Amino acid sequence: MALQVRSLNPALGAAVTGVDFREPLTPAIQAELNAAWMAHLVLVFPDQPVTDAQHVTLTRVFGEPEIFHQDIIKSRSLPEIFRLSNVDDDGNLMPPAHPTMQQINLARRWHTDSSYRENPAMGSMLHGVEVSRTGGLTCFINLYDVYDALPPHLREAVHGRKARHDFEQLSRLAATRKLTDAERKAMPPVWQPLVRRHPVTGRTSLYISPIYNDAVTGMDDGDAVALIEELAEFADQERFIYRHEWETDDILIWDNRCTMHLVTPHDPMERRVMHRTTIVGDGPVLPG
């Protein structure tokens, strides 16, 4: 069966059929998938009942899987698997007050994965193992289009500036579990351009990650926070967004270099098991 790519939204997102991720992918198919990824930013692969090991192998088609620096979310059996789940490794439902859940729930705010690394993540791949029926949609923003549409005062505000991306900002937002010394040392804050150029497409996009951004060069903290909030509010328009309603064994891959995402709330007593791999960055952020 030939690979078929169908656009899901004018802004971004395409469904891809005609491939089985339990089987080896030919070089030709890999090239087609990469081209579709660059064109649509988010790819949706329905009905892909892969194991975690197959998920990791598939990730390597696109790049090297990242090993997360926190044990509270990393899978015990496969360190490449990042568990976005309200069920622990032993199958027990975690209450909303559990520290892991409080951190995971910050994904309900717009962000881009691993922006706090010196070389931020290239992409992410998420497998819907047990999906929610009471919410839990994953929503994506096309940051190319956002940058192109910025009003003059915001375009001037971001030009030539950098934002700080600090993993510890999660602890400040959740106001619960503090980072350990080891976690803090593993992920010191980094500064990234607010406007970046994509290393493959050459296109220019806004680059923010509001759950990690707490400072902007040339601004006091209050003005910096206000700018990030205004940028996030501008980006949060339907014309820039694709909202994915999950089916069991959907696999999604997205480009962290030109998108933001969030998950919508769902019933915390409904099991939701999502396994993610994160693709190591292909180099430092290129200023736009």
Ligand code: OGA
Second form
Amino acid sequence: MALQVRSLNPALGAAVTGVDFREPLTPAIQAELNAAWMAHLVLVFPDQPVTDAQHVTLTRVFGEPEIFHQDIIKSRSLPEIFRLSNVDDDGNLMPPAHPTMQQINLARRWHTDSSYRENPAMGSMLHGVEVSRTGGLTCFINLYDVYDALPPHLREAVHGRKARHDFEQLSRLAATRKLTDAERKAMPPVWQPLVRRHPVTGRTSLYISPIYNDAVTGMDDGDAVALIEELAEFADQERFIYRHEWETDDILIWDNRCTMHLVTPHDPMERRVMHRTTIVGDGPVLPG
Ligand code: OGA
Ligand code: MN
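Could you please show the structure of the form predicted in complex with ligand OGA, as a counterpart to the form predicted on its own just displayed?
Complete assembly follows, chain above in first position.
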């Protein structure tokens, strides 16, 4: 059966049907999936009731699964699975004040995954295991289009500059416990260009990850945070956004090299269980 790819939004996002991820994929299908991903930035695969092990296998069609460096959030049974969930591994609902929820809930602000790594994740793949009916929409911004539309003063401000991406910024933004010295040493801050070139498509995009950015080259920290905020606000326009309303067993894959995302709030008493794999970056960020 042939793949069907249907655009969901003028900005980004396509739904892909005609494939079953519980079955092995031919090299031709794998190539088609990769091409559709590069063209649409976010792919939605409805009705894919995969196991976590099948999810990890599917991830390898696109790249190498990343293992999260902290013990929290990771699945106990499969370390490649990152649990975006208000239900812990034992099935207990975690209240919003729980330190793990404080960290997870920072995903309600625009960001790109693992941008604090020297080689940031190229993509992420999220499986809706128990989806929300009260919110919990995952929203994506096309950062190629944002870059092309930047007003002259912002284009000037990002030109030739780098932003710092620091995992520790999470514990400054949320009331999570402070990192230990060992954790800090394991993930030192990195500097990444604010304008990047995509290694596959060759296209230029803005590159920010506001929950990790705390400094910009050639600026004091106050001005840097103000610039990142202004860029995020400019990017947050309907014309650049696709909002995904989840159905159970949707699988989404997105490209962290040219998009950013957030999740909208939902009723904290409602279970929401989402399993993510993250795809290791294909090399250092190329300046645009
Ligand atoms: C993620 C994330 C979105 C969501 O999976 O990386 O930011 O919908 N979460 O929970
Ligand atoms: Mn994320």
